[in-house]
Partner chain sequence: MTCFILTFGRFGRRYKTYMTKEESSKVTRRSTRSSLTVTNPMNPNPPLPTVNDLTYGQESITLDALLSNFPGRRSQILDLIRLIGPLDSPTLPIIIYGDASAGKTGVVLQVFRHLNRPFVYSTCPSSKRCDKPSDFVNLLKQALRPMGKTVGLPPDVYYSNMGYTDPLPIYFPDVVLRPFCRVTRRVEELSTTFSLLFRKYCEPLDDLGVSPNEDLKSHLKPHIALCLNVVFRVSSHSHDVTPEARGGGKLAIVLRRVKSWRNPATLDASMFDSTGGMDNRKRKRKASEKSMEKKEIAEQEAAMKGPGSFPLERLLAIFQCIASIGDSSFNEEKKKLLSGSCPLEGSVRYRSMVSEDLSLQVARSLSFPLSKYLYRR
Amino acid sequence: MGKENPAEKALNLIRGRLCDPTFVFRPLSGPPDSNYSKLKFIVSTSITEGCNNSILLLGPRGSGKAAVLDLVVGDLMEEYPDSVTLIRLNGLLHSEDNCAFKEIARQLCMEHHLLFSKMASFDENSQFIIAMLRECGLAHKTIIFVLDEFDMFAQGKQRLLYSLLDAMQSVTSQAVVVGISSRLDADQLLEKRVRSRFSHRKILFLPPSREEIDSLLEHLLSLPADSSFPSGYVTQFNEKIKNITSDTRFKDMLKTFLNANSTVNSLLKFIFRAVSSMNLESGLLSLENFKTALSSMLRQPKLEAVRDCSILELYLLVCMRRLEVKEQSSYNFISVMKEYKTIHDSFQTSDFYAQNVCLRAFEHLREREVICYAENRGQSQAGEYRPMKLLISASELHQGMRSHACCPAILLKLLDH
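Could we see that chain alone as a structure, in the form predicted in complex with the partner chain?
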């Protein structure tokens, strides 16, 4: 590598940390009443006592459910080597029963170095799984089934869930079923017979508190005082971080961001964006980096769409809005063109274009999903006669036009009346 710029090294280090969930969630696992500890307790008792268990991890997307589970599993595999087998399924890919059984059989074969046949039928797979459960139970090896997107498995007949949970009860097995879902009512989706076999253990992943966030920031952004960095640089860098995080402007920014996205994952992305724009010459982070990151993370697509419209497209949008205000329940291209013509006649605007040009502008608006057809049926009608509707509110249109680079003043006036 040669002599690397310490700033670049610091950048790489922090970026690496942000992309590694294990690093991020490790400090959150410290306290004894944390989710990590609870989960670890449940799974480790199952390993040590040789019993079955089932548990649900619930929380919004990006709150670290899978990350904490990975941490727990990783730690347990170190503590009890050769006693733990991990089977991972994903509700988005394996919600169909055939697919799920095949995948479980395949992973079991891989773990235990057996030959897996793709041609095996559904019954063969399920018999194999039950046999493996029994064998592993007798050999005191625990199988952990991780069902990601658990609510997808609860659709349809729930055959997989029933078979697994039933097998766990009837056969001498040592298995833990961990379901991960972002639906907080995932357990309500279960059928009666499945629910009776499922232990009602749930671990909720709530958004982090202010103290947790502060400690997380420090954990992520502080450089270690080891020999790989020049020591003066490390103290300078960490000092700057402390200054930024204690600045009220930063706290306000953080509050604004967390109001919109309160999960740990979105916070990580915010920091990633800020860190990526670090000035490599000075090698230090600044408040500016966080400001630019904030504006790019809090985007408003509809506003951007309106800001990117051409003048003619703005005219059409204003015409549609005026028709709505006049309480015309539905309108189509022809009525919008009539309104456009009346505006032109009464105000003598300079932007009056031919019908085909306007039709193209309409198509652009439709592609950008600022407007759409009001109903899906009636396809046999020509596009000009199909009823349309606006997909943006009046205030969004107003805001977009005000921030538009060259919106004519007459349009704003027309929108208000």
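Next up, the form predicted on its own in place of the form predicted in complex with the partner chain?
Next comes a single chain, given without company.
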């Protein structure tokens, strides 16, 4: 095998970073007020002081809740290798009480090299878990229960939550329950008996600030100086990254993207797409790479639908828009056809079609969900008499028509007036 091209090596390195949550979130864990620091303090207190705790990690999907928790647990297992047992459950898989207790018992048996019985009953598993909590507490070992999709466990009778939190009321137990949920009201779903045993600690995962994003971009995209890369290439690559991130056009692109989705996970996908389109010949990222990534991720289906319309369908959309401008609150296919004929008579356009052809085009627009019926009533009426409405805004229609390959100039003129 030949020597690996520095550009390919850089590409593989950055892709590997983007797919490694530990590497991504490590720089965000530094400040003392970070979510990492808060969570580590709570969990480490339970380990060192032998107390019980419960906490909720709340925030939108992709905001880094599970990644930060994994970072905390990994660090604590290194610091206290013989004092931590981790039990993971997911509400999508284990929300049924019997299934949840069996899974906890299985993981505890695996962790402590015990024989697990698949035939054990619900009560037997429950008693076994309580006994293990007591034994681990006496041995000064903390059990961390991670309940992903926590809101799924808060449905039904909530027997799992009640049993765990009730067992943690004992002075001999030593455990932490960490719930992860994208529902900000997850704690309000708890029954009174469960809520009274819950410690009501919550950590909210907000979108990263502009300063955090800047430091994250530098952390992810910069090549290490003390590496196997040629020093000249490293300097050139890092200088290019600084130029891109300081460019106002890049900042505008980033702002546009984050307005649509501001989670860390979506930002990583955006960077991954940009890096994947890097020119391997030059070996450097460019502003065009990020522009391509932005256009591929912020797809606009309505604009694409307008761009794919026939000339006749464009005429019908313009007619509907003109009727709305004239403050005609309710219109149907017949009204649109009258406006269509008025345009033809006024401008003597060559694009004039029979009513049955226009009706088929009208139905096609409805199937594409560019237009729809204004109300569900009157379903017994023929389609051409039912009130309709546009599902795209004037700016979307105008933008879609301007990018249309064959849009007649007269239609843009009609739309502007």
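Please read these numbers as outputs of a predicted model, since none were measured by experiment. Numbering follows the first chain given and starts at 1.
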query: Hinge of the chain between the two forms, where one rigid part gives way to the other, from D123, S29, D70, L298; finding: L298
query: Rigid-body rotation of the smaller part between the two forms, in degrees; finding: 25
